[in-house]
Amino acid sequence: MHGRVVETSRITPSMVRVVLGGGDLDRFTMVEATDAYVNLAFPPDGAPYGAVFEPAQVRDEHPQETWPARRRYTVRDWDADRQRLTIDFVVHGDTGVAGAWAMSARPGDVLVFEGPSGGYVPEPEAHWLLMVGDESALPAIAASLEAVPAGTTTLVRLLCDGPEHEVDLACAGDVELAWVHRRGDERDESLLAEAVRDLTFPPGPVHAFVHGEADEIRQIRRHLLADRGLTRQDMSCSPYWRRDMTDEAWRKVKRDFVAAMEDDVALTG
């Protein structure tokens, strides 16, 4: 499946919004999930196939060095009436694959992807909700907040580089939102966990959405399991990236890291 860039905008110094239309988005079927994601495919320069391609066919017919780089990104918004797909990209200059593409994307450019998939929606039976993450989780948290029922207490802690990286978030629920700003030193990796530890939890069952940098998320997950009494079923929790690792390096070790996170359940039990 593919779409073509309709427009782009810089919504913060580190985030670019890309809106896709056309292509074969008339076949796009959104899943019932606020963390819905698509698997993007970025061909290398000089790829021996066209801008519109089937990733599986490329893998079957071309050498590995020409295969597209794959990246998973949250669907920030899907407008079914206008057939517009919005994706927000975290960018760091011209480094990386997806962010660099978003920085240079122009109307008419093609983006090939597979999906969508996803599984999280704000739990309607929860007495209250907890949402925690950094810029990488911001699109999913923003979409999730928009789906929170009116009156539902929702505690949100978001990590970013400073006030200019904050965005307006809409929610019908009763939201207590705080942005946590990095300081640029070794303490940054504990800031989000400290913010969660400092929270006063409302009474009653909670459902949590906790996503972001691997070591930060592992700290928070362990705290929620060991100190707050949550179970794995009480949360959606996943490491999206890891500090000081490229996307490729992280993808190679992510399975083992997640398995180690699962062992934390036994350690905290």
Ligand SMILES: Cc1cc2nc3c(=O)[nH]c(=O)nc-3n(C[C@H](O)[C@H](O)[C@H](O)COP(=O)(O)OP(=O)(O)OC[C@H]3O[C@@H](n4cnc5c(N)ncnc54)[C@H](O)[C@@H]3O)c2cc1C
Contents of the next structure:
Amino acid sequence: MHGRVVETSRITPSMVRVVLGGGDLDRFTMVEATDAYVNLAFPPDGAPYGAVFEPAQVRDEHPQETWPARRRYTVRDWDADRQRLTIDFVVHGDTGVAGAWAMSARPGDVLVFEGPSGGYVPEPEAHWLLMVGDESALPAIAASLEAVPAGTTTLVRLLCDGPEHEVDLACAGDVELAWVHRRGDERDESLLAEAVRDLTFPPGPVHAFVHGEADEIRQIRRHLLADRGLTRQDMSCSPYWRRDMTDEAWRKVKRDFVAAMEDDVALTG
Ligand SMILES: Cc1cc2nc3c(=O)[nH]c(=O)nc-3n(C[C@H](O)[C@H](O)[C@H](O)COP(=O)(O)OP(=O)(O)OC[C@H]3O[C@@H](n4cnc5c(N)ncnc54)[C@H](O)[C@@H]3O)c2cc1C
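Given the form predicted on its own, state the structure of the form predicted together with the ligand.
Then the entire complex follows, led off by the chain already shown.
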């Protein structure tokens, strides 16, 4: 599938919102998930195929070095009436493919993708909800907060670079939200886990949504299992990206990382 950039806006110094329309978005079918994601496909410069392409066909017909780079991004919003698909991209310097693309995206540019998929919705049976993440998880957490029913206690901890990186978040539930600001040194890697450790948990069963940088997510997951008595079923926990690794490098080791992360469950019994 593909859409064309309708508009872009810088919603924080480190996040660019891209709204897509047109293309074949009339075929887009949203899934019942607030962490719905699409697999974006970015062709390399000089690709021997057009701007609009079928990723599967390119993989069948062209040499691997010309295949598009794949990146997974959350559907921040799907407006079915207007057929507008909104994606919020973290822009993190000049490196990378997707962030760099978003920084220079202009109206009319084509974006090819596959999907959507996804699995999380705020758990209606939970007494309260916990949502934790960095900027990469902010689109999913923002969409999830919009789906929290009135009266549901929801604790939120979000990591960002400073006050100017914070965004307004809408939620019908009873939200207790704190932004955690990086300090620019190696302690940043445990700030989010510390913020979760410092929480006083409300009584009753919780369902947690914890997504972001791999090592940070693993620390938090381990804490929730080992110290807070949560089970795997009580949480949606996914390492979205890995510090100092491109997504290509990360995908090569992600299976082993996730398997080791799973062993944390065994370690805690
Ligand atoms: C299901 C899912 C949903 C996701 N949704 C979103 C989303 O809605 N918005 C979003 O921005 N990201 C999202 N991500 C994360 C995104 O796919 C990765 O951050 C991806 O690596 C970015 O690709 P890139 O081409 O910009 O950088 P890459 O080429 O992959 O990496 C280049 C360098 O940038 C670093 N880097 C990558 N991501 C970040 C980051 N967020 N902050 C700082 N440094 C980074 C890498 O470690 C590497 O050193 C999601 C990931 C998953 C699995």
